[in-house]
Amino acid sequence: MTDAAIAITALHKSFGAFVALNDVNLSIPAGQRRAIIGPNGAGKSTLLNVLNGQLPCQEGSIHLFGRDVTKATPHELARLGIGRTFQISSTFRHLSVEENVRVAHLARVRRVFSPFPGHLRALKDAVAASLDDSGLSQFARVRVSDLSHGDRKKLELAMALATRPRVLLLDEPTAGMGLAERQELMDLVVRHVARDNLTMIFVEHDIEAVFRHADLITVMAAGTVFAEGTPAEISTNPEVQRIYLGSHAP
C-alpha cells in the first residue's frame, strides 16, 4: 500500500440507476505515468472526479501515499498533494494569465496578502518561474479570454503545476487541439513530470500520445478495469483492440 502513489481498492460509484464505476480497482506506483483509456461512458472521466474528491464513491477506498483520503474534499486532496486538468479548461477567463497563475500560487500558500516584502518577491518570482516552464511568459498580461485554445491547456497546466502536487491528474490534456499543438503540450507535460518526479494519470482519446507517453495503461469498460498493461501489450491485445482501439492500434 505505501510503494503505491494511488490506491484504489474496490471502488463503486453510481447515479441512480447508472453504474459509472464497479468494483475498480487500482495500483499506481509513485512517479508512474498511467494512461487511463476505454470508450465514451467507461468511467475514465468519473474516475479522475472521485479521485481529486468532486465525486463521493458509495464504496471503496482510496489511499495517497498510503494514506486514507477516501472521504477527503477537493481543496484537502489539493494540499495534500494532487493536482488536476479538466476536459474543459477551468481558468479565470477575465483575468490575466499572470493573475491565474497568481492566484494557484496563493491557494498553495493560502496567503492572500502579506505586508512583508519578501513574501511578495518570492510570489513574484514563483509566478514569473511558472509561466517561463510552460512558455506563456509572452501572454502574462493577456486576459485568458483572449488566449488560443492551446494557450489555455498550458495556462491550466500551469495552474496545476503551482500548486506544487505529487500526483497529476489529466482529464483528456489534448481535446480540441491539433496534432503539431497536442504533440507540443504532451511533450511539456512530461518534461515536467520527469523533472519533478510526479506520478501522472492521464484519461486521453489520443490514442498515438498514449502508445508514446504511458509507462502502463488501464483500460476501462462499463465502469470496470478491462485490461492492463504496456504499450506494447496493449496494443496487440485483440480483446482491447476489439471493443476499442480498432485499426488505430500500431
Given for the second form:
Amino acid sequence: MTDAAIAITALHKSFGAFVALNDVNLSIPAGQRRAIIGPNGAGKSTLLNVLNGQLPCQEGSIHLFGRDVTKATPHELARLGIGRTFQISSTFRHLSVEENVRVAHLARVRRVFSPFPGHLRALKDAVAASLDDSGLSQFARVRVSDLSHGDRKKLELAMALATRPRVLLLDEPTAGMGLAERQELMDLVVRHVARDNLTMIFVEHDIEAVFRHADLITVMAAGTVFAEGTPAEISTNPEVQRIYLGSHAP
Ligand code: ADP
Ligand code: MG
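Can you swap the form predicted on its own for the form predicted in complex with adenosine-5'-diphosphate?
Next comes the full complex, this chain leading.
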C-alpha cells in the first residue's frame, strides 16, 4: 500500500480551555481532492493551520507521504510540499502582482538562487509562466491594492502554486466572490491540481463547488469529524443535511 499524502491521527488542539479539534483522524490519498465542510467554528481553519505548521500540534500525529511531520515548522512543511492559501488575504498589498509572484518564487528557490544571468532569466520565466497560467499577465504591473477581489484570489493561488506544492491547502478560496468568478477560480484550481497531480484539501462554503469538485467530503462539527463520504453519500446523509446543508442539498 502506498502512503497517504496526509495521514492525521488522534489530533487535538485547544486554545486555553476551549477544544478546537478533538480526536481528528483523516487519511487523504495522493491525488485526491478532499473538501472539508461544516458550520462556522467547526475547526476547519484550525485544522489547515495545524497542517501547515502555523499552529503547533499539541497531541496526535501528522504524516506527509509517510514521513512524520508532527513537529515540523511552516518553513520545513513548505519545503516538504505543503502549499496553502488563507481565508484572509495574504498578499503584499503595496507591491505589484508580478512582484508578489516573484516573492513566492524566491521563497522556493532562495537556497539555490544566485544573481547570475541564468538564474535571473529562469526566475523571470517562472514568474511570467505563473502569471500566464493564472490569467494575470495583463495585471503584472498593477498594485495588489488596486486589484479586484477575484483577481486577488487568483494571485493568492498563483503564489501558493509558485512554491511547487505536492499538497495544496485552500481555505475558502472563493469567499466573497460572485458566482461566475467562483466557478472560474475553482476551474483554475482544479486545472492546476490535475496538471501537476496535486493532492488538494479545500475548505469551502459553496456547496455546489464542493459537490462538483470533491472526490471525498469530510464534514466537521464542533472540532470533530462528523461524517465522511462521496458527494452522493454526503448529499443524502440526513444528519449532515440537518446540521449543515439545510435546504441547499440537491
Ligand atoms: P472554522 O474555520 O471551521 O469556521 P476555526 O477553525 O476558525 O473554525 O475556529 C474553531 C474554533 O476555534 C472557533 O470557536 C474559534 O473561535 C476558535 N479559535 C480559532 N482560532 C483561535 C485562536 N487563535 N484563539 C482562540 N480561539 C480560536
Ligand atoms: Mg475558517
